[in-house]
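Okay, so here's just one chain, in C-alpha cells, the form predicted on its own.
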Amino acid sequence: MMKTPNRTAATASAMVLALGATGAAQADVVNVFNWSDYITEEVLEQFTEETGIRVVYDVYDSNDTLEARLLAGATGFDVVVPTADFMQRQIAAGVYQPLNRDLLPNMEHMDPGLMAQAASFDPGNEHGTIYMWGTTGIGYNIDAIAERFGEDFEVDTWSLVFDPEMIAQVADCGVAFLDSATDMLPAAMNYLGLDPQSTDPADFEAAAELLESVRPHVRYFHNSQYISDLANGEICVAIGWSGDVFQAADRAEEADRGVNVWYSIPDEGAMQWFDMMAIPVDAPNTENAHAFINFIMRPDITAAITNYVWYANANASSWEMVDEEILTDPAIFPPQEVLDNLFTAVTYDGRTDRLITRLWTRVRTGQ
C-alpha cells in the first residue's frame, strides 16, 4: 500500500482550525460534524486559506450519536455527514434544509448513477450530496488467518465470522464486530439467505439468533477501535467499514511491525452505503456551509480525500486524480459484478426501530 500523511489532529475527538484570513476576507466560521478519521487536515487548511472561513471541526463514530444531537435541536452545526438511510428519516423529521444548487456549481462533477442511488433516500438529491461511499465487509490479519486456515485460504465468505466453528478458530487472536445494528443484522440476514432489506420481525429474530451463536467469540463491539487494533495486531478479524480497514492496513505498514491487514467483500454480498453532506435547518452559517460543501466537491479536493481515507467517492471528475492503487482496487471501487451483489440499507419505521434496538441490546450484552 502507498504511504499516506500521518493522522494527527484530524483523528482527535475535536479539532479547530483557525488559520489567519488573508486580504479583506472576513473571520467567518463553518461548524462541521463528521465521522472520525474521515478527512485530511490539509484539505481543511486549504479551505481556510482560500476562503478565509475558519473551520470548527468535531467528530463522532455512530449515526445514533449524530441523530441524537440533530433531533435535540440547536446543535450549532453547519455541515453534517449522515449515512443515507438515517438521513432519509431525519429529512422526514424536518432536520435538514434544501440545498441551494446555485451555490453548488461543483455538483456537476457528481456521477449521475451513484447520485441516483442516493436519491432513493432523498428524492432529487434535494437535501444532500454524496461525501464518500463504501461497503461493510471483513477486515483481517493476513498472517493470522493463514496460520489458522492455511496459506491458500481466501477470506471471501461471511462464514469466517458467522459460522460458530470458524469464528472459534480466530477467537484467540481477537474478533471485533461493529456496534451498529443497521449494519450487523442485515449482514446476518443476507448470510442466512433472507432478504437483507426485510422488515419482517421473524427475519430480524433469526439474524439476532445467528449473532448470539457467535457472540461468545467476539471480543468487543465498537465502530472505530478496530482500526488501531487491527493495525497493532491486537485483533485479527473485524466486521468493519471498507475505508476504515484500509486505514488500518496503512497504519500497520507505516508502523512496520510485521502486521499485514486487508479487506474483503464476501461473495454472499455486502451492504453498500452512502455518507451524505447535508445542512441542518437551524445552521447558523448557511452560506459558509454551501461554500464548504462546494469546496469538498471540487475534483482535486475529493481526490485528495479519497487518497487519504481510502474510501470510494462519487465525484466522476476526480477519478483521474485518484491514486491508481486505490482506483483499481476492487474492494474500494468494486467492479460491476461485485456491485450487482451489493445491497443498500432501508429506513425503518418507529416500530421496527424499537425491535432492532431491543434485539441489538440482547446480542451485545449476551442477555
Ligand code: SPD
The other form holds:
Amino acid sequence: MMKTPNRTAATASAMVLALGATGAAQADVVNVFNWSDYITEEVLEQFTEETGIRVVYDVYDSNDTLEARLLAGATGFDVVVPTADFMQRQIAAGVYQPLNRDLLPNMEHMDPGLMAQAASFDPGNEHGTIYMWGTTGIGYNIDAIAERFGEDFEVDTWSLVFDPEMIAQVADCGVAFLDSATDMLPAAMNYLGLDPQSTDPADFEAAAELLESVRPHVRYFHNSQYISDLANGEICVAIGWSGDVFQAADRAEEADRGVNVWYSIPDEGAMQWFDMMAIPVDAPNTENAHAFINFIMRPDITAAITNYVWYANANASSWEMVDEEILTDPAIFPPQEVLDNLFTAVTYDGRTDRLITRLWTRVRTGQ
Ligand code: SPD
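Could you output the structure for the form predicted together with the ligand, given that the previous block was the form predicted on its own?
And the full complex, kicking off with our chain again.
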C-alpha cells in the first residue's frame, strides 16, 4: 500500500506557513478550516495555481472544536467541514448560508444515493456537499493481535475493545479510544444490542457503564494521536476513523520498521458518517468559498484526495481515478452487505447533548 512519501505534509501548521498568513477578507484568499490529516497539500497548491486564490488552511480534530468556533461567530472561515449530524443542528442555529448551485457545476458528479443520505441531515443538500465519508471502527497492529490471540484470530468483533477480559489482553501494548462521545456512545449501544440511534437516557447510561468497565485498559482518548502511534507501534489497538487508520498503515509501511496496521468494520456493525463542505453565513469571501468547493468536487481532485487520505468519497465521476487498492477495499468503499450493517448518527437536541457531555466526562475522567 505504498503511497506518496510526504504523508506528514498533510498537517495543518505546515500548510498555513506554506500558504500564507491567517485569514482575512481579501479578494484573493479563501480561509479553510478542515479536519487534520484530511487533504494533500498538492491539491491546495494546485487550486492557487489555477485560480490565483491563496488558501489559508487550518485544522481541528473534533466536531466540538469546530462547533464552538462557529457558534461564537465571526470565525473568518470561508469553508468548514462539519460532520452531517453536527451540521444539521448548526443549520438550525443559522450558522450556514445556502450554497449557490450556479457556482457549483461540479455538483453533477456527486453520487445521488450518497447525497440523498446526507440530505437526511440537510434537506435538498441546501447547505453542504459531501467532502469525504467513512466509518468508525477498529485499527490494530496485526502482529500484536496475533501474538496475543493466535494467528487465526480475526478482528471482526467489538468485543476486542468492549469486553473487559479481551481488552485486558491488549492493554499492555496500548489501546486508544476516540475522544468523541457521538462516536463512542452509539458504538457501545450497538455492541450492547441497543439501538445505536437511541436517545433514551437509560441507553446512554448503559453505554457509559460499558465504557467505564473497560476504561482502566485505555491508555488515552484522542481523535488524531492514534494515527502516528499506531504507525510507530506505540499502541496496538485504536477505535478510530477508517481513513486515519489506513493512513497509519501506510505510514507504518513507509517507515519499514516491521509495524503492520489494519482496519476492521466489526461484524456487529459500525457508524457511517459524512463530512460536509459548508460556508458560514458570515464568510468573508463567499465567491472564493464556492470556487474552492467546486474545485474539490472536480473528479480528478476528489480522486487525488481519496488516494492520499484513504477515505471514501461521494464523487461518482472520480471513482475511475481512485487507486484500485482503495476502491476495492471493503473497509473503505464497503460492499452492499457491509453498508447494510452500518448505522448513521443522529442529531441530538440540547438536552441529550448535555446528557452526553456529562456522561462522556464521567467516562474519560472517572468522575
Ligand atoms: N482525519 C480526518 C477525520 C475525519 C473524521 N470525521 C468525523 C467523523 C465523526 N463521526
